[in-house]
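Only one chain is given next, in structure tokens, and it is the form predicted on its own.
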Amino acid sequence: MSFFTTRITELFGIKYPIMQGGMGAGLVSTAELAAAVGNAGGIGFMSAIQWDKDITKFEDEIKKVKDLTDKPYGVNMTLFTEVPKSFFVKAIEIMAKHQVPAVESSARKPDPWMKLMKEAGIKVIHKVARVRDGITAERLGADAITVVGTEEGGHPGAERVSTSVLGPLMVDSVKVPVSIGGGFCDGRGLVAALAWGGEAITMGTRFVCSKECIVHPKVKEAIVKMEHTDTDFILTSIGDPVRALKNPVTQKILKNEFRDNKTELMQTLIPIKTQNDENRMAVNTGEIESGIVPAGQVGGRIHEIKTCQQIIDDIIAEAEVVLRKLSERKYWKA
């Protein structure tokens, strides 16, 4: 058995314990990206809420990914309260129709939809940022848990617990397999996660900087050039924490975030929150100075845009070198 065979790889039928987490801030997690990750030996998740205004586009995307790969893939359902429940019910019906193998649910408890997904034969991995939420998801029937530390881009937990603490805590708290996310981009990270008891790593920012991801080239360029300190942790005051690239918008939010009067904060968010056309999000237009661009701190360690195949091949090759040198009791760079 390969060192990289885990309960996660067996659950999803994939070669390597590497997952591309669903990202829904504009068009990011599309069929092209999910298929490329799958073809490279991992599993990628498209984000359903990208098509909440026209669910027929969601069904078209599922058809597309099946044309692009015969490998496992999945769909992320970010269960935002502002998205009608009827959308998720219809999305599950479509996934059942097309025999989607896996769902990554996130953002709140999946209990209203868990029964429907299980009846459709869909394997469910629920993504959380708190240990207690992972325990709840296991009790509700999740087949696996993804736990993300505060380093991650997008929506990390308000508790701001680092991946190196949160990952092992989750592993020790549930019986189902755990994928660990937040701060991963290479083979060293994969070995570390496996050493913590994780059975896969989940990456977002690393896969944004892939050739197959359809975000605007300016977004990829900004991440490749960023330092690890070039993100802001915003919107905690309204219960919707986001880690994003530091820019005039995030700095203005931070300036107004903890004032008693939230008027200026909400005025900053209105043009972003009311955006109806997903193609007008900053990740797709390249307007990185006037919008919110989610990105993880690990962007400071990403220096090249590669294909998903290259990304995964490099991770596995480096992990094998690290494991060999550890077994020889050598410092891994020696």
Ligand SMILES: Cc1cc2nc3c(=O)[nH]c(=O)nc-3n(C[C@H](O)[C@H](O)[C@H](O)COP(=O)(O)O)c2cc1C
The other form holds:
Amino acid sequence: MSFFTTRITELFGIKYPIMQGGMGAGLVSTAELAAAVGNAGGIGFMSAIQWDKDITKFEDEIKKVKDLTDKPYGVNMTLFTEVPKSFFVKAIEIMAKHQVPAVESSARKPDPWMKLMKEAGIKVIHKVARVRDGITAERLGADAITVVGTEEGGHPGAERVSTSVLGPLMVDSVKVPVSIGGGFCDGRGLVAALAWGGEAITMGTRFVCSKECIVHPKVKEAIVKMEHTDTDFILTSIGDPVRALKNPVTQKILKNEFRDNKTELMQTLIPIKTQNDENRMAVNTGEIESGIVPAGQVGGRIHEIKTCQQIIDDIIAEAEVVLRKLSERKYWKA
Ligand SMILES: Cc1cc2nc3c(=O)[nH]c(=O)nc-3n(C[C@H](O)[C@H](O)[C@H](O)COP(=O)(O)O)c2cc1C
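Right, the form predicted on its own is done, so what does the form predicted together with this ligand look like?
Below: every chain and molecule of the assembly, starting with the one above.
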């Protein structure tokens, strides 16, 4: 038992309350990344839907992660409506066969998948961007909830509520443990999340800039160089909000998305959203000016590409210093 032991570290059997959220939109959170995060004491989630066209590759990915680590790992199931239900059913069967310990589900109500996952003995953390969705997921049987604020890279909520508001609100609204995501990259953030009652942090953008992440080097360089103001929040008009690196494409989308006529928006979007056969999208091809590259505002605070081990060690070391300094502060009454 250490200071960093929480109900989430106990749920997943991990050393530190640090989670790598699943990342699709091309190949981002693969077996290599999940294994590296797991070996460093956190838990990483590989994305399942990147293999929706060939489920055997999903099974290969699970075998790969088991070769790379004997530590806990997980699979992210982003329950997009455009992915056939049969894919998720088969994915759960494969996970049951390989005794996958954990799933991070997201994107919509986890019903009816929750029942299947629980029957397969999988621990489920469901990720939401609204408090009411977290309450529903708890009712449906989620073992834990991740709540993400508008800062996050990927798919924040359309309501644009910040992590510092959603985190404590979610903690106060459910009994199961909560991981807080959106805007974290260091030990100060971890201590803040614990102070809000969170029992872990979930990071995406920080792990994109890890040595083990498969994305194109141009993506990592762009995040390391970006300012915190260099993201755009796009596609709320079609109910699919995305936070991504600001570029000519996101600017064009913003210009067109609130027009009555959606033709120009769809013309910009369709070639970008269509994955090619190898599931390689802008994050893998390096087309950072002509594609969509999801990234969070926290990119403005990330200045170095490190190994997952260094990322997690540095967070824990900084958190310990912050905690010591806070405990040494003199308390006085006015
Ligand atoms: C490149 C990228 C792709 C992402 N794709 C997904 C996804 O497919 N499914 C999902 O649930 N979350 C996705 N996310 C969100 C992350 O899992 C995580 O919740 C988020 O990155 C945390 O916020 P941060 O970026 O501020 O660290 C993505 C994030 C990034 C940066």
